[in-house]
Structure formats: structure tokens, C-alpha cells
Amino acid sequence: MSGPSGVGIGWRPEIAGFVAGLPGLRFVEVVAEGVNPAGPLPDGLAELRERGVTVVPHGVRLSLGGAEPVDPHRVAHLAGVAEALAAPLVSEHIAFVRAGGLEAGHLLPLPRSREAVATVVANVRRAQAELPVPLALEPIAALFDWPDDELDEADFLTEILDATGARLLLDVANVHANARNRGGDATALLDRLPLERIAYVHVAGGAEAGGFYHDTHTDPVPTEVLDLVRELCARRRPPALLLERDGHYPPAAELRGELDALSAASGHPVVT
């Protein structure tokens, strides 16, 4: 079972018209918590399927980085819309988003710590033992450094793939808004990451806003942060980039064109 490749798009409801009607496009990546693995794929997501399409679930609800176990029930439904999509992978964000029965509504930072290594170890080991394919791990965007870290972002990162075996969802738009953000060095970050892990590679919009730069998923993607794909790509050879956006669609000339510039940044085929 081959992972994805080439240039894709997040598949949402809202734009399945658009995507079903883009020609070269290899793979997509749907919200797990939103496919029914019991019941009937979402309209258009079968067909892709049928196309020969790699759909790639996301998780954004495990909780891998919370004090408690990984919820069993989540990881099984995580599971099944694996095999409801014959997905070579599934991936799930390095996060907190629930604590003592309370929901946060949002992925929330991990403090660098060992105490959160171990944490964030154990519960990607619990799903890893129930998950019936590879799972990747993607490090989130942050306006924040916790004043108990005890490691930077590459080794905090690194320790964890290392624990686990776990393969790597790189978002540069989140390398770029921590680095613009904690006052670093986009692409020394970069250059210490272990990108030999990488599975496939998250590229989104973002904008300024308060003196932070915020990962919006609605807002174009930025010439800083298509400067690190080409960085990227400069280092290794260039892993499959999907396209995320998240409500406000811009019209679909738009859409075409931000799919293009992955392309030319990658130098992967174009998919429109």
C-alpha cells in the first residue's frame, strides 16, 4: 500500500465539487472524526476513492498529549475510517485537547518537558496498538513557550518519533508561525528536524494579527511560508504537500492557483 504523493488538497464538504473536478490530484486528507466508518463514505469521498485517490484520515480529537489515556473508543473509530478507506496511514497532532472530562474546543501546546515526552510516548503507543496502519505525528503552531521547557522544538519532537517509531506530519505553516512567533529561525528549525521521517508535508494560510501571526487555515498562504517548501525540497527529496483550508473558500481560481504554487515550489505535477 503506497502513502500519498504529489500535491493534494484537505477534502472538505464545502469544496468536494472542486476537488472531484481536479484532474491530477493524487490524495486528499479528511477529518477522521467526520467519516462514519460504519455507514456510507460522504458524497464525492467515495468516488475519489474509486479514482484511485489516497484519502488520508486526520485525527483531531485523541488527545495524544493529555495526562489520560487515549480514549480506546476514539482510537477504534479512529481505526475503522482507516479501513473504511483502505488509508495507508492516518495521522493526529502532537496536542492536549481534553482534561478532566472538559472539552478545550482547540489543540493546545504540550510543555517541552520529559514529563510530557513520556506522556505523549504512552498514549501514541496505546493507539499504535490498535491502529491497523502507520501512524504520523504533526508538531502544532503555538503563540507560546511554557516556562517549564526543558527541551527545544527539534528534540522535544525528535525524542518522541525516536520512542515511537512514529512517522512525521510536517506543517511548515506551523514551522513558520512558531518560528515568527518565539522570536526563532524558521529554517534552523528546519535544518534540525528529523526530515527523513517525514510522511507527507501540511502547507496553510495564515495572517497577522495582535502582534502574533496566526495559523488560520483561511487566509492565503504566505510567499515566507512557500519559501520554506522550496527550502524544503532543497533538502530532500520533495515529500507529497497537501493543501489545508478550513472555511472562507476563496473562489476556486484561487484554490487553482494556490495548488499551482505548491507545484512550482515542489516541482511536483500540477493538479489542476
Second form
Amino acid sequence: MSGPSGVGIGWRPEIAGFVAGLPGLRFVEVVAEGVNPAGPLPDGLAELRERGVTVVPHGVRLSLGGAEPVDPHRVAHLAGVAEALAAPLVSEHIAFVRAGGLEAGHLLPLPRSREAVATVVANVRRAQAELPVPLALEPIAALFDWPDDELDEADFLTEILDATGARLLLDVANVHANARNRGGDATALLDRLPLERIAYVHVAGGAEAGGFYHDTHTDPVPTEVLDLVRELCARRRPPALLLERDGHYPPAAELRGELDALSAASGHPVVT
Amino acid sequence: MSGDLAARQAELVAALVAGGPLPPGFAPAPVDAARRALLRKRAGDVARHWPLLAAGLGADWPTVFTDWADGRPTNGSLRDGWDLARELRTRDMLPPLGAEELAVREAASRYDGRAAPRPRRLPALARTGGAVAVQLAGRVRLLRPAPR
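Since we've got the form predicted on its own here, give me the form predicted together with the partner chain too.
In what comes next, the whole complex appears, and the chain from above leads the way.
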């Protein structure tokens, strides 16, 4: 089983038929929490595996940035999904999703502090000890900052990656969203991130609303994000790029157009 | 700064999903934007678990859901939709499609409003807003649609 390569798409049940019809597809990602490692794979995913398509489980609820130790049952589930899919790696986020007994319902940012680095590193090591394959970590998009940042984004991420040996899942739309909403220069961040550690890249759409750019995954990929993909590839082309779409699915021709735009921007083969 | 990351994360989550106060030092407008974005995302998540309820409310779904969910932490999309459907039934605001979906769910599972719903072992009949659903040996059928 090879690592992710080329242009891929986030597999979702709603677009399983579309994904199955992509002739050149070599990799997809699936939300790990939606797969039962003991049961049959979701319709369509087993067929992709039989075709030799790489399937990367993407966790969204481990809460690796949570102050409490990561839940061993959640880690075991992610490990089980990786084995069921014979995945070459798994991915999760540098974020927390619950605290004080409450679920936030989405990925929340950490303070860029030494304490938070230590917290994430400890949880990532706990997870890595139980996972059968390497872990890639994704920095998230957030609308707000904590008041007490000690590090900038590049140092914060690099310290976590260095201390854990984890790969980087760079979400270019998140880089755009954070620069737009929290200030900072997106291309300057690309210059400082360890691009050689990228396992693959996420690209997604979003929309402006209420004075903020929202990383919705339900809108088209904006020009600014595609431009940033080109900026990234000019510095170092990642081995794989994945389009994430999580709702308001457009007509197939439009989704194919977005995949083709990723191929054009990166120079990877067309998959449609 | 305080070294108590756990307490500070808990304060932030409470501010975002449970109507708690804004923790010290955070900028109010961006945190409020995040709170609204979480509600919109949650509305979409619950609509995927309760497609007929959401479809029955049509363009009103986002507002009806977020008005109900604001300040009310999630119990997961299945229970959130269930609790909302029951509240709308009480207020006589449950649309026919939502009544049918609720009747089918209540015939299939027992839900006490406090813990995860559990499949019913015995045959069951559920009536909601004029809709009637029956469950026999785990198979559920809508016997009578809700009046339009």
C-alpha cells in the first residue's frame, strides 16, 4: 500500500457514486468516526479498496489538544479503521473538541503556548503508541485567537511536529482563512512551515459572511485558495492534494471542475 | 498566564455552546462569530439525521433549530433532533413530515430524553401529530401519514 498520491477527494456517502466514477482516482479520505472497523465497510468504499485506491482515515473527534488525556477507546477505533482499510497513514487535527463535559461540535483552536504544545505532544505520543501506521496532523482554521499566544503559528506547529515525528496535513484553505480572519501573511507562513513533512494537502471551499471568511466545505473553492495551492506547489509540490466537500453538493460537472483545477494548479494527473 | 488549560478550555466551550460568559482576554466579536458558525454547522448535522423534520420546516429550519439550540449543549445529532421534534410537537409546530419521522423513530426506539435511544424489543405503535407508525420484529412501517 502506497501513501496518498495525486489528486483525491473526501469520500462521503452522499457522493459515493460520483467518487466511484472517477477513472484516475488513486486516493480518498474517509471520516474515521463514520466507519465501523468490525462491520462491513460502507457501500462504495470496499469497491474503491478493491480497485487499489488508497483510503486514509481522517479523525475529527480525538481531541488531541484537549487538556485531558486522549480517550484510549477513540484511539483504538481509529487504529481499527486504519487496519480495516489497510491504510498507509491516518490523520487528525491540532485542536480540541470537548472540555468540561461539553462537546463543542467542531474543532477549536489551542493557545499557541508552551503548555499547549506539551499537551498536544503528550496526546499525540499516546495515540502514536497504539496506531499501526503513521499519523499526520492538520492545523485547523479558527475565527479567533487565545489572548496569551507565546509562539507564532509556524513555531507552534513545527515544535509539535518535531517533538512527535508526525507528518503534516496542510489545509491550504485553513491557511487562507486564518490569514484572512486573524491576520498574518499566508505565503509567509508557507515559507516557514516544514513543507518536506507534508503527507498530503486539504483544499476546500468557503464563503465570506458577517465580516469573516468561513471555511464551510459547502461552497466553491475560491480563487484565493487555488492561488495559494500554486504558491505552495511552487515552493515544494506535495505528494497529494485532496478536495473536501461536506454538503450542498454541486452538480457532478462542477465537482469535476474543482478536481481538474487542483490537477492544473499542482501538475498532478487529471483524475476525472 | 494561568497554567490551568483544562479549566480555560472548559470556560471557552461553555461560552461557545452553553451560554457561558466570554472568558477574560478573548475578543468578543470573533468568538461570537465562532458561536454562530457552530450553531449553523450543528443545524446541518442534525438535518442529516432528521432529513424529513428539516425538510418539513423548509427555509425556516436554520432559524427554528438555532433558536432552540442556542445556549443548549448538544447531546448528539440524533437526540438533538429528537428533543426538538418533541418540543415542536408540544408547541403544535411540528410539520407533517417531521411528525411522520418522529412517529417512525418512536415506534422503532425507546427514548427517555436523558440517555441514548434504545431499540424496542416488543411490537410498538407510535402516534404523533396524526401520523401512526408500527414496529414489528424490528421492522417499522408508517401506517398512516400525518394530515396535510
